[in-house]
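Below you'll find only one chain, the form predicted alone, shown as structure tokens.
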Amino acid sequence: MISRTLKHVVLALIVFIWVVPFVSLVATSLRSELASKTSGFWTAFTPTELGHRFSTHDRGLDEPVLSIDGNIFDRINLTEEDFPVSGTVESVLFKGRVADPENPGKTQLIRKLVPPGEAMSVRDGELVFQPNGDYILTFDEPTIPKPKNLDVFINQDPVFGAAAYEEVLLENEDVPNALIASFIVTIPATIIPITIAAFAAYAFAWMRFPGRDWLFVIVVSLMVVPTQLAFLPILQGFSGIAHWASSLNAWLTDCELSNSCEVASKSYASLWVTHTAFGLPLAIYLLRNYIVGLPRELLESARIDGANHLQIFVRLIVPLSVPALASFSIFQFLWVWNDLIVALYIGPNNGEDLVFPIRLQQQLGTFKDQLHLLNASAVISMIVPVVVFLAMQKYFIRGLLAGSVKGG
């Protein structure tokens, strides 16, 4: 009973620490800027006091007045489209100069928050306000006041909107643009690695050749090799084909009269290539556990009917090995779209072609503390591998643990 609640007690944990961040950013990014910026996410559910500014009538009056009524939310929303305000009004912020009682003659400057019913002295006139916003401003004759802003504290209802997203997706091209750059590198850098992958893992499994013990102790010892020191032999490497090509390029065309004979060394395809190479030792030995845990029988009835290798491959062995592979597409499409530092130093710099963590890592200096474009950039990027995740989980368990149990 003890080990079972521990479990539970556990699992929630978890299951706390993933959701908690999760559903903070999602709550920043529908929130105004003014909320994410005054107040936690945690408060973005239930009434919280904030601060507005709103003018107590329009421009352009014509003919003297003796009052003007309105109302303190309709006056905000005029210029709170995306996240219409409403709740109950607390207090209104007064800023004036009023008699000195101290030194007659003279005038203090005061601030002072009026609550709801008591009367405020307004552009010589006398301004009083209710809990549900409307308000009247009176004047002793008439007059034509100019408008005045005040400032108002008001218990605000929760509200979100779909603002931000707006912005970063329909006003800011960088977004959209690192998207597709995302995409350009991820679906090439998922499927290369895993289609060597499942020809290499075959071979080890049931082909005979000199070496192939050893090979496959070399393939997954790659594994423990860090990333960060092969980006200066993989650098040097495409320097020296980005030279090579680049002269290639000068000798059969001519370039040179329009300046464009030089071949990047940083492109999709450097990452492609990079991606592969990180990712096939794993996807490999993953492959190969599940591989050869098929049955024997069924390969050999298959060989007896007159099929050869690649017929047994591809006819049998990937429908049969399809939870495998699920399996090790999510972990190489969840690990190549949020790569950081390969895209980092092995992809393209052209502002155009950035993927989006390097985008996302820039709208830290773009945004600055403007949280909520910043929440909603976090969110888009993780939108796409939850639904990828989402769409393949069924075989993500029973692939992974279908190799671990058996081995040949």
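Positions refer to the first chain, counted from 1. Note that the coordinates shown come from a computational prediction; the quantities given were computed from them, not determined experimentally. What changes on going to the form predicted in complex with the partner chain:
- Hinge residue, chosen from 121, 81, 306, 159: the C-alphas switch from fitting one rigid part better to fitting the other at 159 when the forms are compared between the two forms.
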The other form holds:
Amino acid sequence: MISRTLKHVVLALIVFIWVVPFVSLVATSLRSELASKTSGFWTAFTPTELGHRFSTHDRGLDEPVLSIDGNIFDRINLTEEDFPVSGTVESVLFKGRVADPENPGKTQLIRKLVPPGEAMSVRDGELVFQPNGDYILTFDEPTIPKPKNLDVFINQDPVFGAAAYEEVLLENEDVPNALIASFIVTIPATIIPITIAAFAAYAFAWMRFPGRDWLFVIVVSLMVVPTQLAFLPILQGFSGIAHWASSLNAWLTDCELSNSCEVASKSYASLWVTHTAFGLPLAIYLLRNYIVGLPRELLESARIDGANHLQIFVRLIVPLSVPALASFSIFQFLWVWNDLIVALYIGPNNGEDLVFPIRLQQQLGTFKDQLHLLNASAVISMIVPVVVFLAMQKYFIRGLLAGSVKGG
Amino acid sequence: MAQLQLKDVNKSFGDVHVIKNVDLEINKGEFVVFVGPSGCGKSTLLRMIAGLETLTSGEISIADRLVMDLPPSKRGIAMVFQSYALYPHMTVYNNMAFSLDLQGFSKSEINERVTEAAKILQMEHLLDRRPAALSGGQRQRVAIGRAIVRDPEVFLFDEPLSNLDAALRHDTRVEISKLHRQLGATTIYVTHDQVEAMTLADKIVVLKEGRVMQVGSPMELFNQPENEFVAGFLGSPKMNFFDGQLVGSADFQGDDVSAQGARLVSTEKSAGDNVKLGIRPQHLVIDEQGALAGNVTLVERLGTETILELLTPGGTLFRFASAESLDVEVGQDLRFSFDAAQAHIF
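Starting from the form predicted alone above, please write out the structure of the form predicted in complex with the partner chain.
After this comes the whole thing, all chains and molecules, with the earlier chain placed first.
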């Protein structure tokens, strides 16, 4: 019993630790710039007292009037299109001169929070407002008052808007380009290794050839090679290839005329190759262990039915390995999608082709304290893996259990 | 003409010699059962015929064709596995059509063959289902159907009933027997169950440690076993054996029992040698003047049969089986006689 309670507590704690940053990220991205700068995300879900400023009326009044009426919220929302203000008006800050009770004939400057229903002097008239924001400004004789800006404190209802998303997605092309670039990198970098690994895994599991076990041990032991260790040789390799390709280009085409012979050594293709190379050992290991667990009699039956290795692979192994293939695809997709270091060293480095993690890192510099924009970009980059994960989680869970439960 | 012929077939896994000099001829249309205790090599022999294991030496020919170097699919065989080995992601129809599809048959011909096989096995209504939605017996039938559509020279069955429960096993056994008569196909069937062997086979091959002990019809093996192993392996309860000496040409002299004119199996034994007398429990008769005495140590009543376990005064355990429900208790002394013509000397 105790262990079960403990399990639940630990589980709840883990969920909490994971969910809080997520909620914070999403909530902040949906708030206004002002709100995200002045208060924490946790205040975004409950009514909060916030200060606003409104003007009593528009400029350009040409007829003398005895009274002006309006609504504070309507006045504020003239300029707050994205995050309309609603709630109850708590008080208006009065700032002005009133008769000094201690020094008759003189005035004194006071600041005072005026509650709803109480009259206050504005432009020689009297202003009275209600908690719902209705106000009326009355004068003793017809006048043409100038507009007056007043500070108002409102117990404001939670308000969310997608303005930050509109800004990062529509106002410049950095984020859309990063999305496209990330897809261009991630999809082939997932499909290529999984395809190669599936073939290799079948061979390691079910084909007899000399040195099979040793080769498998070598492949598996490659899993422990750290990516960083390989950067220098990989870069040298790619620049060698690029140099060679540039020469070939110069020889085969007339690019010299336009001075465009240079082939970039850092490109999408070099990212695909690198991610494939680093993904393969784990992919082969996982898939081989899954495929070797398929019943031997099934494959023998297919052999008697006349299937060759390729037919066994395509018509039996692949459909039966969908859980394992899917779970590795998720691993690889997430890893490539979130990768910063490989993309930074080996990926293309011109502005349009930057992948999302690099773009986010650069936005840290350009957006500085514009948390709502940073968070909006982060959420956009996060949504893709979340969608992929949710779509394939059924296979993922089955794939993780693969082999441990018979008959799944 | 032999449909299937094995000549001096040997198989070793590393240093372990599992199949030793097997020679065998199987005629067209015969139902042959390989039977033996587990580890006797019967499944390995079947897999060698199927082409799933290579031969270390020897020859196998199917329909007058040497097949050692042919892949399984080109040997003209079809195999039904113990676990059925149905393709779990395909419907029953596609399971049966798979081999035909690989061989490049036309859609209409595949359809014709599959439908016909389904009709023979009375499972037309199951064609759209997946194996997971079938019962054990139905899966068994799909596995057989998959073999039938290939129209093979030889059917191979590898312990096909051992995954079924007792009642279904009996039904399926009867069905396989009927099916064999209907199709008239040459069939090799591997089992460790002697009841399956006795009921199904035209010809039984008894194997022990990779060697063929005896080949013959079920009754031949039952009545004229060629060695002690075959005599002990077939028949339930097991045959009784008594130690003693060979006297004269076919007389047996032992501490507990003697017999004149029993069937001498071995040709190598001569008078004075130590031999064993084998008598089936069913061939004993309760007889107060009988030569064999025993003290009852266990009574098993099966309803259809009563089996007694007894000890001779010399301490040899033997059994007696009778169709009657005997009024016997543990500790009672009984005497038995028997017809020496039904006894064997090994």
